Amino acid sequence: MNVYAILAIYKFEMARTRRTLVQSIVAPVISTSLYFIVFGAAIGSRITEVEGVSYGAFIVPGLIMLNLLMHSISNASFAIYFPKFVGTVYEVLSAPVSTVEVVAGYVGAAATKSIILGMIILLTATFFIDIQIEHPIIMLLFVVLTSITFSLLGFILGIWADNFEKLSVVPSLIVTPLVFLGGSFYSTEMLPPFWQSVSLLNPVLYLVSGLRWSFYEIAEVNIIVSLASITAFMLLCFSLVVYMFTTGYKLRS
């Protein structure tokens, strides 16, 4: 393993992150911010309670989620599209670096920088409301697998995409509706049984679920099932990203 060559690729990305923090962290800050003073003002005032839970701290995970979702696939994406619009990727391609080693440096950066919003986002909420964590560790694990596996799904679609425009619609027309229709803001037993059902349907519902479970120990799907799945996905998207740069889709021609 060349953990010099991961170190590079890590601290490059890492270094943008850097170049464009108001775009990375304080924009993200602000709207997170403005979704507390909306959904807990406007709404919370006529919903007090979700399953024993004050309603400004329900979302309090959903809001962690979707923020995690969109920034791993639009850091990843724009990672590994960038360097092969400009033509640098051959650089890494003809180097003498695993396909591994790619993929943990682009995508441990793009992970760490979800990370981190992700707990930011955790500390601003606290000024708005109280949260309490009941099971720490399992939501840093959520924290990382979801950052991980979307990040690397982020890395697929940099490498699909051919312009700029395809970059932002899978984020866009795909991830952020089955965030919203996830129970990122609400609860699905607040819905008729059949709809319940058809949320079964929603992978977003599985990790929402999940990250809730770790905060106030209530989930509409079994906190078992939700990380087998989140794990299971990472596995397929990784398998994915290996095959592309096997193969050289898109990368070689």
Second form
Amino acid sequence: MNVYAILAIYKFEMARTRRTLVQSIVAPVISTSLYFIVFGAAIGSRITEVEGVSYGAFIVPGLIMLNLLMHSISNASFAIYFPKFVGTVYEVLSAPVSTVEVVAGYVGAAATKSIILGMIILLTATFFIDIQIEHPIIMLLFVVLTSITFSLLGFILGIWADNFEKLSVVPSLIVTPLVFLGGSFYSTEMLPPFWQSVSLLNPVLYLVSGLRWSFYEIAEVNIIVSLASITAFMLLCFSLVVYMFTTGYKLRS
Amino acid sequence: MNAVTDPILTIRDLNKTYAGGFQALKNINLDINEGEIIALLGPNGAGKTTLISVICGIVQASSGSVQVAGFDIVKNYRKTRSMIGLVPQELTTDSFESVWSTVAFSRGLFGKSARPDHIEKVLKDLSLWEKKDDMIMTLSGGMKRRVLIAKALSHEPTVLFLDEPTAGVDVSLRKDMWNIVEELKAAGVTIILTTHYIEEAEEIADRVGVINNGQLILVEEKTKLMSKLGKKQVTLDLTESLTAIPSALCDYSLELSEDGNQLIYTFSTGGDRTGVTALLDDLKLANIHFRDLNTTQSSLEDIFVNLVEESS
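And the form predicted together with the partner chain, for comparison with the form predicted alone?
What follows is the whole complex; the chain from before opens it.
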């Protein structure tokens, strides 16, 4: 195991975050605060409760999930796409590192950033509303699993993309709609039966539901199903990354 | 009796065809000895960079094998890659990193523990020490080239690839770099160099390989190559112009200049006898006199151009 390489990549990526602190941390905190002001205070004051929880508290897991997904994908995709774009990827490709070590460095750093961000958003939320976390370990597990999984997805995206447009297509045209339609800001029980069934096809629903269960023990789908889904998706993404590195897909000509 | 050592790099039947169908390498076979400097010469697109990229793991070979110190580059990639340092042709650097951090990153990436004293030495040798905290984007092209060299040397490689390392750099860097190359060679590092500056190959290489159209046309010790394929010319300024070469001299490889004032005799530097003495005697017998005489010898560049033209 080339531990020095993992640490080198990890530190390199974390240093990049320190250089872009405003973009990485401050911007998401401000946007989250705005969500709380608009949805929690302005609109939420007119909605009494959702499934026994105040509306402001209800949207917290959804907001955390939205940020985890978006930032995991963008951090990890940029981390591998940029070296490809400027050509510095030659060094990683010619280094004595295995796929697992490369992934541990890049995805580990991207996931760490997302986890820190998730915790900051949670902290920010406490300034606006009272929050209770019934199952903090499960909550943490969901945050970690989601961050790793979507960082892996971002890594795949970064390898696949050969221009900046492709890099932004998946987060903006696929993930954002899925998050907004995945019960982040509403309970699917508010929807007509047909759309409730359609919502079950949205994978993000399982993540939001699982995270919300860890907070308030309310869920659209069983917590075990949620955990199994995110684990299965993580394994699928990891397998794809291994395949890409083994075959050299869009990395080695 | 000298002990026969195994080559540090062994390339066998190596082929590379890119997805578009372009065959960049055609059945390359090459042994490179430990501690030597070998210069790979070839025109643009000849396959030099592809060959280096395959050995370093950046490009996948279509067929054939490469071994570094007896280890296969695919099966034992950890061993082989940790021995190799690469200075790429393109100035590909992390613009927003400092010189120190990017060099330290390279050392870690290649599985070496932190050794600030080594990095300090490398940076000082390359006149980069004063710039160690500067962001790479603020450096000139020549300085960026030095950074790439420092990155390649950061993990103390035993085999170093320099892909056009002096392209677009100033005299000072060239001098620094060739000093480092000399030091590395003295320390036993094997150096594989591609260059367009043939005089550099002529100056520092032990052996020269010529690649054209993906084929390794020849590999030869530089001195033997110069002797075998090098040519020398004797130009005689005649006191009286000639209209044709006299029949008595037709056995010699002679040319007459257009104005008839010069006789040019070309001979191989590798031959046992040059024939110059006999020519001078026969000129005297033919009553041809000359005012002056000068000689020129073909450079490695002339040899290279001839080889490439012949193979094309």
